[in-house]
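Encoded as structure tokens, the following chain is the form predicted on its own, with no partner shown.
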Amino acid sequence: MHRIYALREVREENARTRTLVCDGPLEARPGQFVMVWLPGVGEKPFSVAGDDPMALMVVGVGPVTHAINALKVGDRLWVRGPLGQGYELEGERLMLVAGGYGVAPLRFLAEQALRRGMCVEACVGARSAADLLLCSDLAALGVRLCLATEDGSAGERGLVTALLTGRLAAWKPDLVCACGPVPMLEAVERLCAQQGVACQLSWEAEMRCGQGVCGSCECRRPGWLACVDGPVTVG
């Protein structure tokens, strides 16, 4: 069943990305997702970027996301969820690794980790400085930031996983939580295995129903569905 929210605030993060803040809470864990429906337009999954009030970060890449990003304060959207498996905090030192818009659930996770008294660092990567998202939000929370861009326009030039390699050795986190493109997650998984560090990864997949019925989000191995078995896995 869908719950109807009205938008309380719309923040522009960059040319393609908006953060939508709703008029009520949602009891959810970081890493879980919701299905957002607009009548006559369609339905898409989004990571929960905040729980009280509920917030979503939407990147305009197709008809549904462009329509959602065109909403204004006071407009309504229909939400189903939360769905899926989220992150589970453990230890004292938490390293976040974000690629592109994978930073959305990790800001939410950082907030909860800091509330528990954990030390939090974040390696955030993107194609360019203009594509970096929520860095000011993370810094305002007190998260130590390490940035990487593929074109070198902010932070170090190269991939975010190169940053992670150095920080795993220097800082020795108890847990790494990552969200981003599949090649990045696979690299994070390998690096953490080599260093003996626990990792939890949020896997991207095409989701249609969000309930394990359609099978469209099968990934990683036969029968593994991101919507019910994930998105987050413990490695």
Contents of the next structure:
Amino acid sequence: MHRIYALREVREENARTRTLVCDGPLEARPGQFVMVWLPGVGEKPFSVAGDDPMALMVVGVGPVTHAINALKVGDRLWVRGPLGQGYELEGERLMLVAGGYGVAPLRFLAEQALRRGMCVEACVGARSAADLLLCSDLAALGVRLCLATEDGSAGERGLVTALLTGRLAAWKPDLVCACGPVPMLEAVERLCAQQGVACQLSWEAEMRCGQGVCGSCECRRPGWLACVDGPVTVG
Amino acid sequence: MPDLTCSLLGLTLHNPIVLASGILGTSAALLERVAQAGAGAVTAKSCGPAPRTGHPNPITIEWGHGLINAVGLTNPGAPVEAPLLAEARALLQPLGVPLIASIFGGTPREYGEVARTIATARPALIEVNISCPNVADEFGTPFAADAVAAAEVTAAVVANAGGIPVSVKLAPNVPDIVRIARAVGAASASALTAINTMPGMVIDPYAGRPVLSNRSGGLSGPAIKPIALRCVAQLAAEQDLPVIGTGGVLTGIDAAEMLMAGATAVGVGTAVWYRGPEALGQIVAELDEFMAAEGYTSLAELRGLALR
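Show the form predicted in complex with the partner chain, please, the one above being the form predicted on its own.
Time for the whole complex; same chain goes first.
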């Protein structure tokens, strides 16, 4: 069954990205996702970017996301979820690693970690300064930021994983939580394994039923379903 | 301790709980996962002559008393599916869990061709989906409701199945399910799977339109259990082929009811939505517990009990 929300606020993050703040809460953990249906348009998965009130960050990449991003304050959207397994906070020092749009669930996670009294740092990477998202939000929460852009227009020039290598050695976090493109996640997984640091990674997959029935989101390893076994891997 | 061993067409299943087609049957590893979770047998997702991406989202929604789905027969096509099934069979063999393939087509000839391709993977049973409600008249529907057409499809599959037994999956929404069953039986089907999902529609009143992109879909889960029990009971009472009783079984008690209606084995699908991939093993444990508590020692004591 769907829960219907109206939009309370629409924040422009960059030219094709908006944060949609809804008019009610959703009891969800960071890393979990929802299926959002726009009648007559379609249905897509989004990671939960905030729980009270529920928030989503939407990047316009196709017909459904463009239509969602065209919604105005007061317009409605239909939500199924929360679905899947989220991050599980542990330890005292939390390192977030975000690639591009992967920052959305990590801002939500930072909020919860700080509320639990954890110390939070974030390595945020993107193509260019314009693609660095939610950084001021993170800074305002009290998260120490390390930035990297591929074109060097903000922070270090290069990949976020280069930043992470340095911070893993210097700051020695208890847990690394990452969300971003697959090559980034694989690199984070490797680096954490080398340093013996626990890491939790959020994987993206094609979602259809979203609830462990259709098999569309099998990825990572044979038999693993991103929708019910993930999207976050803990290990 | 009750004996849950189930004999179906000469196969020996550890238990009567069979993964229904269309649920998690899209890869060898997922079929193995369900077998490891405790299924007695597993059915792969239906495959047809050519690849299909299926319908766009939304393809399913829980509406209060079950699911409605219109996935739209997403599949990679028989030539790709056959090696996948062979891989699945190899993974399942050490577990002693038989593999059931499921096929569909647009014409009896297509059904036959798909059967011939799939038979190379040597599944234990080929299930013939003549009753998918979600692809309109393109696949299935014309066959499920017409005894002559159903028999033609069955004959085409049997002729191409290389001796592998064939089960025909029947639709609930026909005037006389026994008539269809007798026709496919006369065309040398070895078993029946009953029932497929029940056609339906779920409308969102706030959106003013059906939820599924396909508009209508197939109902499954608790809402259709009484429909399935009646169909299975009729089939068990009025014809001789064994029935894989499927529809709305979420618990071991539901499975007991299906056996009491006369089912030889029990298909489970939508339970996976509600209870996760572990559902099949949980249902087996609950059936075992029910039988022990009620003093049943074998499936034979339950089978058809409600018909006597």
